[in-house]
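Below you'll find only one chain, the form predicted alone, shown as structure tokens.
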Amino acid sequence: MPTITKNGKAPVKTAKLQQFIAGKWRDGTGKRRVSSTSPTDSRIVLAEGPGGCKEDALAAIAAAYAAFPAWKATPAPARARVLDKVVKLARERKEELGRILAQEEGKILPEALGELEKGINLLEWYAGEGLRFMGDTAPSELPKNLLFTIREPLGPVSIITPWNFPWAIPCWKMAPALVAGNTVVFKPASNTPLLAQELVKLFEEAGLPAGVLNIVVGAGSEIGDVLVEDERIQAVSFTGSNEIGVRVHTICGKRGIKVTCEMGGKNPAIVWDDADLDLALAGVLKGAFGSTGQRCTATSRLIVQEKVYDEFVGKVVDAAKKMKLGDPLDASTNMGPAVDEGQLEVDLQAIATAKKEGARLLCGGERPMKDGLQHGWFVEPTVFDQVTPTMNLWKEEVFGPVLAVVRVKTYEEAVKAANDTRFGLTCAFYTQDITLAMRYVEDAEVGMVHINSPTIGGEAQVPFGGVKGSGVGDREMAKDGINFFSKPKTVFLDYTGQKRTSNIY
């Protein structure tokens, strides 16, 4: 696998990116060129090869409807053993894995193994439901009458994933989608292809039968487009911008399919007087530059209660300002890069916006041009204060390392303020009064709350998902997966024997 080296000189090797479709790996037969660039370094290839297109899609869904019959067949137990091999595969390789993460994405290694870790334990979780793929059972108002209800897959599905968690997003979704029994088509993000295409050899490595999963690489909207409108695909899950979630709900509706769109997020920490301020200035940090601020769940609001509000904020831009941005694997590094050039575009446009419409800015906001950072996408962490709630930056989801700050004097003030976005997916509350925190997840307006912890992170055996525009449809991870990708069917079996006399309803 390509490296990046200190000296900035190009790796030994490129990698090749390909399609894999009905269980062999192949050239894509788009006329464009897919590439993943380093980040850090926009020099260094790391892997390329010819872009998919709509015909490589169809070839795709043709072969997870191939696959369907005879994987749904396939016992929930056997089905889930294929996941019990990718877990250990992916353990042996975790070191391995963890650093194309941070050469491709651009977070650092310490995060990148995380991620990591968390779509091993989606996967490992996940084959565990293999043996609890379950219906219920029910009393008849009959006699000698049962009713019970079984789970059966839907069909083939597409999964279409974004780039800022390559590796733990897919296997939330496939996970659940395969153990359930369905086919799937995988189109990752096109800036992020390396590690997807790692993730499925993986699952080939594990005996997973020709068909059942296929992946799709190429760039623009021809592939996504396809994966989304032609009929035989039964479900679409789709992680990414509200604006393309938005259209793939409403294609998804017309249809009449399953469809659920994670999409984005404005998430705000309150912190108050009485709260454990190291901790909330860790959880601020973390959910604010972390990962480089490029997650749906970062921390991009911060509502400080007055009385603490100096001392608190002096403490996140001090720690903010000895941030060292650089490699992604070296250990000191606190901060990587934005993904790719575009992002880093819209980083800096939000910062140019948040300063001519008066918030002042507190540290941060240049693009480092020395120290071997100009080759990289990199942004300095960024901290404002007096914003408003007419300004862009109180608003509009930036996905980078740039926090807005406001001093507030009442808990309704905070919850108002909080509440001020039309997006709706996580939010923090650092307090030691358990009755605020109380009434705080009372009126928080989201479908996560974390109390005394940062607005980031999940785990497999809970719901993962927002209201208002951060998303539509069923919720993801632990039961809600396996439900979003399953059908129930009821069954009324009478075992009189006989004809009955009298009938009901």
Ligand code: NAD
The other form holds:
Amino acid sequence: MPTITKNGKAPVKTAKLQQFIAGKWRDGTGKRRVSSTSPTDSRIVLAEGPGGCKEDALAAIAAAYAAFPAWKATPAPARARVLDKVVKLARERKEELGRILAQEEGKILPEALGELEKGINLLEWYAGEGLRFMGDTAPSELPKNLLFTIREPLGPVSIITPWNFPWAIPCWKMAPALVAGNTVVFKPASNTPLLAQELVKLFEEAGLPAGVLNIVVGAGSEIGDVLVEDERIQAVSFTGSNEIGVRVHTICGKRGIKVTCEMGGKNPAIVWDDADLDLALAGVLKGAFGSTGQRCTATSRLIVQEKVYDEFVGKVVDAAKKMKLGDPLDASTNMGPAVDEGQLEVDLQAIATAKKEGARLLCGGERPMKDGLQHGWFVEPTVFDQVTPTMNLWKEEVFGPVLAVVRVKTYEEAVKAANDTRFGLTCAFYTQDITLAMRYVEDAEVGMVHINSPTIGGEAQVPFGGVKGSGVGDREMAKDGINFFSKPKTVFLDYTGQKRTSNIY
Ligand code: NAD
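What about the form predicted together with nicotinamide-adenine-dinucleotide, after the form predicted alone?
First the chain shown before, then all remaining chains and molecules of the complex.
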């Protein structure tokens, strides 16, 4: 375990980053080093080591390939018991892992602990699925003929994850993959490798056999391409940007293997004139500025009915101005930094473009440069109104704490505005009118609808994912995760013991 003891002001011992291949931790053989630096204070290096490269990715695939037959043959309940042990270990170390998450990714500690718990819930839920890894039986057209299906794993699979949920997303992919009997090569995002390494260590400690789970840390495209193109890989589960997701999907399509890509969002929250405005305010603030806006499910567009527009938008702006930026480990901090310099630049560029295109800046918009914040990648919570559908801020995902607000009069206008996007991940509708709420449930072009709750969140037992440009392939979580990582085999068992006269086949 790395000894990251305190916040940015205290000395931090740099942890070592390595690759875990065929059950052994070893240095990457790439030319470039990989490092994890604190987004709160970029002078602090949390972890570093020699980076993985193409050869390491190939070695990891070979290990997963070799380990597959024995893991497939391990009974599903026994596979699930490894997950049970990981749950126990993760619960024991939750506080310590949450601190690593907050320091490495930058979300505030309560949010980091929430993410830890969510990942643990997912591991727990899928451990239960080990006892339910079953097929179906069906009545046959013929007498004395049993039709049934069994489920089988796919083989070695690749899991490629982003930095914004460095614990929960790997958990929600690994858990169904492993319990269904696949072996895994895991590539975490290059800027959050430390927590990914800690997660793999928990599986090692829980007794997962060598080669069943491997991790390669290094440059995204070099390793990513190998993990998608190698003919031994039988499926890819990817979460990240649209640009890379579409590329991954295309390659897998050509190869004819299963692929699921969860990608970006431009999620709207509608606040209707009869809404409980305090409830809506809490939800919009959490959705827009929680985790520094770095959620695929973040609220990035706010659509407000004109009767409550001035009052509600005023409340949002007042609250945003009061938010305290700072160290994610400090209990008084409301919002942490952007994950790295590149993301900060994306945020600032989106703000500059919105100004240029004529949106009205209501608050924020700056990078704070005093009180120690200048050492990190901070950006103020930002609200624009007078945003039009042709503006970049309306169309493109920022992945930062930047909210675009529009005023509407009718329900039809609100739905048109909400659906006016190439994305379709999630949305929220605040109203007291259940009839209107259910009408919106039907009209929303998304994978997930929230009524009177923020656009964010998901639970292990229900599918997670989007439509349009937000996702292709099977949904994740719930049974959908197991279905993605397994395939049915149909069995026709004829027990007549004699030749049939029927010509039904
Ligand atoms: P990204 O697309 O830059 O990277 C995602 C992963 O792909 C990383 O591990 C990266 O190293 C890897 N990668 C890079 N090049 C690759 C290649 N050529 N082949 C294969 N893999 C490659 O995304 P990011 O910046 O880490 O994350 C932010 C994005 O993720 C946002 O767009 C966000 O909306 C999205 N996201 C979506 C969901 C969802 O469930 N829909 C959840 C979280 C994040």
